[in-house]
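We begin with a single chain expressed as structure tokens, specifically the form predicted alone.
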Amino acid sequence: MEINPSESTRMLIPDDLLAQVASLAQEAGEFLLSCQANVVANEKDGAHNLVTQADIDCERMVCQRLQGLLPGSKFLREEEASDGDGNSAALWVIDPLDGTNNFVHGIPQFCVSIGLALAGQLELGVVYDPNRRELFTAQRGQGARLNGQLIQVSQRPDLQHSVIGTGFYYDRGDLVTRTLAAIQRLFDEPIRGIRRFGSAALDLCWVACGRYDGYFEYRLGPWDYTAGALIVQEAGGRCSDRDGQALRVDSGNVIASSPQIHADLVRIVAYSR
């Protein structure tokens, strides 16, 4: 996320691109809702890692439309083969259904997440929660918004007054053990509370609008956090990787919070502890 895109790359971006991507995310979210009553889940590599035909169909629709909005762009996506990486000149990072387990079980906590990186630097992010009709958007240097209104991260002064979100990767071994140990350290701090709702993209957006004070997860796909990370940053928050280093498109993990608690949160939950 630290590499500046060239001016020639930036000139490819239409002025109304964010609005068009936001409209597409809303359309995709409504499509997901229309599919939920008849959802059939398939297991990827275990009973806890699911995919549905809605994931696949939604991703195909979104990618086709995004290619039309920005011809020649590449894709990093969850369900089907990717053709780009963090060094691509223009890279869409797509999660068509973040929170598939929730979706399958009828839990109203899932979303569509679309991020755009230019030569490794995040340019825009859109996350749409169709259950609450909440649209989170951000473009670099222009702030973050929820349904068109500017948002900012929490102003709570310290961890003692904070609620922290987290998540668990599909691996039920060492990652779970480390996450539970980090939760114990947070409670020892102490903090106000821990939440685990099962959609990383929405967790990040909830940091951005101040519902959470921070969030961490030790392993994620880039599609889980790319859009949400920009929304946090544009809302005045900070994002790093799981060891407190600069977050990249390919980091595969994230710690996000308000600025006033970020150093303490990293100190307590850093993976390298």
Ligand code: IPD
Second form
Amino acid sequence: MEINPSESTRMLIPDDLLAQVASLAQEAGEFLLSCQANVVANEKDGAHNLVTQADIDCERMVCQRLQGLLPGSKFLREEEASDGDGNSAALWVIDPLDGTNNFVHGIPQFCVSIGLALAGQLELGVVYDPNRRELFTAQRGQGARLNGQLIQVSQRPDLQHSVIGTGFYYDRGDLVTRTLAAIQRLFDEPIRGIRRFGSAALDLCWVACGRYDGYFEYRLGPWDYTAGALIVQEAGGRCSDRDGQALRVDSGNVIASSPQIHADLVRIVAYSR
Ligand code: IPD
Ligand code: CA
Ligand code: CA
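Got the form predicted alone; could you also share the form predicted together with D-MYO-inositol-1-phosphate (IPD)?
Whole complex next, starting from this chain.
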């Protein structure tokens, strides 16, 4: 399923679907804040990859409500079993809590991320940051917004003036070595700075509103970047996979940036380099 907001088949969806999903994401984000007083972290896959009851409860609540908004829709989600893929007529791609390590450590950088693809075409993206009360939304062909105001990717002309975000998957092997090597190459360029804040969906939204000029991460789940990728593209940015090819829901990695620096960023951080 290619993530490319071009004009093609558009399934009939309610006019106010974006508003309803946005309000659900806000409710889910406020729920996460309310869980912070009592966080119990369990290890999913080693000590780095955590899950809390808040991840699970939030995902259940969000999926139940989304099913009501679009009956018959399928889910690609992080915590419970998925029942859909890129061929589904309507597919919700959900990360109920992106930034679980931050959440567990009391670091206020996490969000709720909800994307919708219709017959393989991304249609809606909603990301809510409850700590800043920032709501990022996009609908295909209608631009991207932050708290209702249209947003645009950075206008900075080149990598030298750029701040680039990145992230490390939970795997501690080759991916870390390659990510650190790519960061070194970026510093050699040189760039203005590197950031690693720990929520891929917010990293993408920060590209969309021009805080970061670009962002890359070598391994992700579809729920980490599907909504954010539409928000970046609708804000005028470019997204590709880690080798500069078309981004797909199953790519499992991303390079996102303003159009001005995308080719240079891909040249420097391409995984296959
Ligand atoms: C993680 C965050 C992090 C990224 C990891 C993701 P999670 O998601 O987005 O920034 O570096 O690769 O898995 O586990 O907190 O939902
Ligand atoms: Ca995530
Ligand atoms: Ca998550």
